[in-house]
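Only one chain comes next, encoded as structure tokens, the form predicted alone.
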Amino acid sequence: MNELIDILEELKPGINYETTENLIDGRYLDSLTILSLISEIEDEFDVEIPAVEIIPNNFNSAEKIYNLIQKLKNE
């Protein structure tokens, strides 16, 4: 989880990723940031995020993003 928080803070500093649960709905992350985030996650965690998983619900909080990563690692 710490690696994910580091990636998020590098891409978009100034957000409390530990508590924010509306990263997409609250427009904290825009589409370009999300594309960069996906690329960073795929490199860092050695997973591939399929297009069907790129939905707001999977990216609204650091916890949800981390859960997605764990799910993909277990597949």
Given for the second form:
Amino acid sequence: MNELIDILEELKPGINYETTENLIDGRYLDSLTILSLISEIEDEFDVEIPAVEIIPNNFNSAEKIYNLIQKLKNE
Amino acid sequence: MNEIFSKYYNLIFLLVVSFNNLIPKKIRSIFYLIISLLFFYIMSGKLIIYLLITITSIYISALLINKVEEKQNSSKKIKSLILIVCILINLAFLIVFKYLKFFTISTNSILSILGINFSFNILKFVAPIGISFYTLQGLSYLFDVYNKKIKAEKNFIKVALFISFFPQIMEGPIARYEETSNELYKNKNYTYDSFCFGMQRVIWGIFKKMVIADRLNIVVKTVFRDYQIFSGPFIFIGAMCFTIMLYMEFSGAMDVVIGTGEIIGVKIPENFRQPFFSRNISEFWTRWHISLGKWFKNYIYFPVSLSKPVKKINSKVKKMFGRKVSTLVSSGIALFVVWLLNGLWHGAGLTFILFGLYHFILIFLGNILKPYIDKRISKFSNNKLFKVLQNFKVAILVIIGELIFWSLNVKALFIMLSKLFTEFTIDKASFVKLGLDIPDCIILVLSLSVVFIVSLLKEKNINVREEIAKKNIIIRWSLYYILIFSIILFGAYGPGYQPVEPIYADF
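Next block: the form predicted together with the partner chain, after the form predicted alone:
Entire complex below, previous chain first.
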């Protein structure tokens, strides 16, 4: 989880990723940032995030992104 | 004639409002479906057959995809084959109805340039109204089933109603199944409150269309038809009027659509969020025609940027130039595809393709320059004057985009663009030629000021209708009467006026 928060803070600083739960719905992360995030996650966690998983429910908080990574790792 | 504002829509609207609460809840979905198909039949006649084929093909394909998945040795190839066949059936209709003429003319021109003495017959068919909207909406349901985001719906009526729901079918918004399916089958009775709130929204939409858009239509028609007699400033006024007209016509239609839904208890997603308060062009497209932008983002932008070939390019670029550049490249490829399709979705013609490419260049350049610009402007980002300047910058870029969009042809576009930068004469005679008199201008300024104030309040998260509802009966009804009577007294109808012809419904 800490690695993920580091990535998020590097890509888009100034957001409290521990508490924010509307990263997509609140328009904190735009499409370009999401692409950068996916690229970093795929390198760091050795998973492949398919386009169909890019939905607000998977990206609205750091915890949800982390859960998605865990789910994809277990698949 | 604009379908959402037509007398036929009024008739259907009256039918629904009159009988909604009387129809038993169990069969209310069937009632909505019959009404929706009746509306479509009135507007498009026998072409309803194409809508029915779209509904049936999507319904069956989604069920088949689910069936293949349920089998133990489910084959991805068969699933993909079903998806592709269904997409091809529906795209074939779109191509024949919307693009055949354009492609035939383009092919004939290429053959002629190559010196080949052969040309194809030019065929042009009348398209079913709203084909671009209901096709995208239907396909989004199919894609979501294919991607296992939702289960295929067994009830044919539910799928048919989702694709053909009468307020949405002509001009959207293009909803996702999970967004509106539950809303459509809540089968609520309307109440005094839902009726009042919904009607307010409907009347607000009619005000925007009849008082503002139809009045601006006079200027737009004149400038875009007789562009050769106007100098740069008047071309700009014409493009600005078209931009405002398009916004008022389309967002007004959305007010009628969403208001109709509110009356019968169906929540329809918003399609506009004060677009002219955007600070850059990327943001503008997340506030204007929101549902189309989301469709392209979900089904084109992310799938293209995360596709295998683009990922290969991405990893090569990443090794050479690092993550920032590689993300820009992936995003650039996807953006190019999105904006090419976005241009073509709006119409078959070179001007529409150029409109798409213009936005691709603006957004792509914006993405490249963003880190440098952000650094330089960060200290002003909360400055109100700076925000207003950014809003003006966006407005000017959008107006130029709409000039490309609405030009008669490429030749007219280049003449108009060159006049913008070379001819600066302002004369009284040209003002007269625009076709608006002083009362028209006063009405426009006043009504646009009202729209601006309402938008400003909405931007500040103030719900205008709820605020009005809190006021006493005299203030409340005075405001309602002012709105209704301004439509009756100042609506641009009768001799000398022509209502805006369908712009979005024709896409």
